[in-house]
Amino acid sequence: MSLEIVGLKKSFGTKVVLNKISFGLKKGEILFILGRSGTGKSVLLKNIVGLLKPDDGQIILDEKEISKLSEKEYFPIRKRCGMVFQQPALFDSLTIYENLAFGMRKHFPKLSEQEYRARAEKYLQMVHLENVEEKLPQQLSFGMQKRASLARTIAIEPEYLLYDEPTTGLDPVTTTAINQLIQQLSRQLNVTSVVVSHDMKCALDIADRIIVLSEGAIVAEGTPSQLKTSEVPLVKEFLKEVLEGGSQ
C-alpha cells in the first residue's frame, strides 16, 4: 500500500500554488506537511481526494494513477482516503449518530441499523466521546465537534487519513489531545496519516517525517530530529517560534 505524488502542479489563474512537487508515503507513516498560509497545503489534500484536479503530474495510489478519474470512479478512492476538514463540517440538523451513519450508509449499504449503531459507538469511543449519539452538533464544544468529525471519517475504515489543519481554533490543551489522538489512531488502526499544518511543535511531537512547503515547492524534508538541525530559513523560523512559545 503506497501513495506517491509525482511532479504535481496546480495553478489558479496566473498563480502557481503547487509547482511540480514530488514525494512518497510509506504504510503506517505520519507525515506532516508544514507551511505558511497560502502555500498550497490544503490544495494538495484536495487534489489527492479528487476535489481538485492537478494541471500536471500524477497521483499514484497502489501503482494506479488516480488524478484523471471521473467523479464516479473517485467514490472508492474517497473511502480509502478519508479527509478530516479544518472545520468539523457536521450536518447541523442531524444527531451525531446520524452524522456518522450518513457516510457508513453510503459505503456499507448492506449493514443493519443495529450494526451502524454499534460501529458509531465504537468509533466515538475511539475518539474519547461517549453518550453523545443523540446530541446535535451545536450542543457540543468545538473540540468535541472536531472529534466527532474524526469519528465520522474513521467509521468508513479508510486506509489513509488526511487532516487539514486539525488543530485550528483549538486551545493548547485540546490541541495536544487532538495530536495524541492522531498518533494513537494511526497506530491503532494501522492507517497512513497526512497532516497539513503550520504548527511545528505538533509536527516535532508526533510526525515520523516532515515536509516543509514554501511558495508551492518543497524546501525541506526529513525526520523531526533532522529538521531540528536544518539551515533552511523557513524551518529555522518555525523552530524559533516553537522555542519562543515554550519559553513564555
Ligand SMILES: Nc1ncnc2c1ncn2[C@@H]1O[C@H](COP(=O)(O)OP(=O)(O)OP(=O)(O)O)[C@@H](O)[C@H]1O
Given for the second form:
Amino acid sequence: MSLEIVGLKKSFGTKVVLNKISFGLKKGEILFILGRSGTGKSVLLKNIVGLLKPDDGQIILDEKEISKLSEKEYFPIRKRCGMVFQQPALFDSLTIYENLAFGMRKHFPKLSEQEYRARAEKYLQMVHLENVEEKLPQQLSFGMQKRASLARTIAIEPEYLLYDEPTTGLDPVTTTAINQLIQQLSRQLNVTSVVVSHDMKCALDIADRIIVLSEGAIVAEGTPSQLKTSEVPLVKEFLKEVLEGGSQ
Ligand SMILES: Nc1ncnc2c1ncn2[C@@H]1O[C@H](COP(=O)(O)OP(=O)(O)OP(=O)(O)O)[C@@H](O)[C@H]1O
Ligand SMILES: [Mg+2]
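The structure above corresponds to the form predicted alone; please give the structure of the form predicted together with the ligand next.
Everything in the complex follows now, all chains and molecules, and the chain you saw is the first one.
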C-alpha cells in the first residue's frame, strides 16, 4: 500500500497554485503539510481525493495512476482515502446519526441497522461527542460539527486519512483530543495520515514528517527535530510563532 504524488501541477486561470509538487507517504506515518493561508493546501488534498483534477502530474495509489479516473471509478478510492474537510460538510437536513450512517450504508452496504448504530456511537465517542445522534447539525456548535464531520469520515475506516485543518477553531482541550485521536488511528489501526495545517505546534507534537509549502512549492521537508534547526525563513517564522504561543 502506497501513495505517491508526482509533479502535481494545478492552476486556476493564470494563477499557479501548485507547481510540480512531489512527495510520498509511508504506511502508518503522520505527515503534516504546513503553509500560510492561500498556499494551496486544500487544493492539494482535493486533488488527491479526486475533487479537483491536476493539470499535470500523477497521483499514484498502489502503483496505479488515479487522477484521471472517472467519478464512478473513484468510488472505491474514496473508501480507502477519507478526507475530513476544513468546513464541517454535514447534510443540514439529516441528523448526526443519519449523517454518519449515510457514508457507512454506501461503503458497508451489508451491515445491519444495529451495526450502523453501534459504529456511529463508537466513532462519535472517539471524537468526544455524546448524545448528539438525534440532533441536526445546526443544533451543534461549530467545533462539535467539525468533530461530527471527522467521525463521519473515520466511520468509513479508510486506510488514508486526509485532514484539512482538523483543529482550527477548536479549543485547546479539544485540539489535544483530536491530535491524540489522529495518533491513535495511526498507531493502532496503521492509518496513514496527511494533516494540512498552519499550526507548527501541533506538527511538532504529533508529526512523523513535516512538509512546508510556499508559493506552490515545497520549501522544507523533514522530521520535527530536523525542522527545528532549519534555516528556511518561513520555517523559522513558524517556529518563532510557536515560541510566542501563537498558531496563525
Ligand atoms: N475552485 C477554485 N477556483 C479558483 N481558485 C481557487 C479554487 N480553489 C482554490 N482556489 C485558489 O487557490 C489558492 C489556494 O487555495 P487553498 O484553498 O488551497 O488555500 P489553503 O492553503 O487551503 O488556505 P487556508 O489555509 O486559508 O485554508 C487560493 O488563491 C484560492 O483562491
Ligand atoms: Mg484550506
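Worth saying up front: this structure is predicted, and the values here are computed from it rather than measured. Positions refer to the first chain, counted from 1. Throughout, rigid core stands for the largest set of C-alpha atoms superposing within 1.5 Å between the two forms.
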Determine, after fitting the two forms on their core, whether residue 137 shows a C-alpha shift of 2 Å or more between the two forms. yes
Per-residue C-alpha deviation between the two forms [residue 147; rigid core superposition; Å]: 2.4
